[in-house]
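Next up is one chain by itself, shown in structure tokens, the form predicted alone.
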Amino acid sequence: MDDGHHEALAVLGAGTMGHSIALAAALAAWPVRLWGVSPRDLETARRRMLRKLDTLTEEGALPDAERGRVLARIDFTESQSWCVEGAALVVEATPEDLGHKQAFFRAVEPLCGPDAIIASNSSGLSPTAIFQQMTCPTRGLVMHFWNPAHLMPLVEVVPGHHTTRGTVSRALDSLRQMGKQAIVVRREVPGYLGNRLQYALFREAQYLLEQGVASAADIDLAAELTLGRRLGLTGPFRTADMGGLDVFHAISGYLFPSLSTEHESGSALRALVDQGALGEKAGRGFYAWSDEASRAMERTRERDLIRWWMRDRGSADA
């Protein structure tokens, strides 16, 4: 693992999102500082980052020794303005709210030194919207991470209309250090390109559901064995042409005009969210959710990330 000199990365929230980039960084042998709102938001931010670290050591993708390395790597605080000190790269981690947003980036980007890249993990807003308030927009990004940020490999680099071509070919470099594959969205577009492709598959999948085509469970096996098998290899335009443009245009030819077309959630999901049933976090949603069946889910797909996560090491050394 690279333990050569890397330039300090701050990370201003400390939850799902927050600890895992903060992992990442560390995994790539970057010095992390890390804020969260309070002693307990940090103490579970650690033990999160403990548990993802047992699980790579399990799975044979991080030696032992190097577990306690990678931690020593964070420092945990309560202090935003000690957080951000001397660092290059500021990743804010907060709630996806733009006027929370707005507000925060006004309050830190005096805290910031003059050269810090300052970037929002939205995973949807307008940076130009986000960072409208601060003294210095042109060095306001978005990084939007995937989750979980430490498995994922691709990172959505979205500049603002004020954001300059230097602050972006920064962003892509640090990046690059932390191991990750930037892609650069040319044009603000809410969503981004990877939530767009998700919620257009989410909203067909909501209405098969509420036309009675097939129940969640055999929409779900339907994503995971085909399409879900398939782009990890091959995107929508490669598959496409290796499935032969002719037919896909014959098939977008009929099948584009039954596709949905609704312009918000569907019925199932609003009657979900509106009895407390928000998914796993509630116990309950479109499937039951208890402790045990948790865990369970979490630890198949992180060990089936840390395979690809490896491969794409593996890659990157060669």
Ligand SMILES: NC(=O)c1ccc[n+]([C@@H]2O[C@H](COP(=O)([O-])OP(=O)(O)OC[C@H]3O[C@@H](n4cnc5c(N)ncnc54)[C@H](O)[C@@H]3O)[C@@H](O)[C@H]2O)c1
Contents of the next structure:
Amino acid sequence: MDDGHHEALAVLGAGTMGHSIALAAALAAWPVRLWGVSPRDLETARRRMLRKLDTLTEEGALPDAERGRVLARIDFTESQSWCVEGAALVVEATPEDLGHKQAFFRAVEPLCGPDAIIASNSSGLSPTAIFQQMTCPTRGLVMHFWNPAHLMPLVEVVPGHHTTRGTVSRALDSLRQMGKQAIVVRREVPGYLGNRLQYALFREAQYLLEQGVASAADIDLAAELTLGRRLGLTGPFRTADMGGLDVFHAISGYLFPSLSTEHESGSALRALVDQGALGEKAGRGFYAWSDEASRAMERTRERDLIRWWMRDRGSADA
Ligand SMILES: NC(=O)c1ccc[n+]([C@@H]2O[C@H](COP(=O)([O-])OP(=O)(O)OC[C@H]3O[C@@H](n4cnc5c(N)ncnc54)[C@H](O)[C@@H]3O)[C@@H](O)[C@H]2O)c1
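Please move on to the form predicted in complex with the ligand, as the form predicted alone is already shown.
Whole complex next, starting from this chain.
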């Protein structure tokens, strides 16, 4: 484990992303301050971190003795000003609403040091719009971590119109020091790269369900046991190269006209949302989720992600 000196990180927002971004940095030896809205918010974050650390230890990815040291690097606070004080990098992970984020950054910017980089973990909003109300939007950018942030290796860096090159290069340095692989999205597009690809698949999956082509469970299996197995190794272009571009060209020709071009969520999804069946967190969505099922799925996913994480770290050290 890297124990070299690192600048301090401030994470604003202690939910699904905030707690795992804080953990990602602490695992890479950064001192971290995590801000949450209430003692309960912070307590939940701490519990979720402990569970993640347990899984890492059980899988042999983190020596038992390291757990305490990793946790000791994270301070939990309800004070925004103390959280960002002295931080070289501030990462925001609060609700995905443009008006909220604009007001949030307007309030937080004066609390940050003059040289701090200010990042939003937005899933797809325009960074130019997010940082519009800051005095110094040159130091703002999106750093889009993926869930769970301590195990997912890639972060999309998205500069806005005002972001300077210096800001981008410092952000890339910080992410490298966190052991992340970062890519720069050259032009602002809604959803950046990863979510555009994810939602293209989600739209088509909903369309197939609506058309009665297969059940939700079978559509999931078709993705998990075909594309899912391969995509971690070869993305769409490498896959096409390996399959033969003439073949991919011919199939695109007859398939593209029949793919979904829907502009809204499908009716099955809308009905579930209307009924409050919001997925795992509500106990019901496309599937029924008991607490045990939920815990088991999270563990299975984390276990496999930990194997990749160890593999990635092994190749980075090599
Ligand atoms: N969940 C994901 O898979 C995922 C992945 C990548 C990016 N994101 C993005 O990360 C951000 C946070 O998402 P999340 O899933 O962690 O959300 P979440 O609901 O789990 O957590 C949000 C946290 O923000 C804080 N918060 C809540 N209400 C607030 C308010 N009114 N003002 C200020 N802070 C408040 C709290 O600390 C809360 O725990 C969003 O922009 C989201 O789009 C989410």
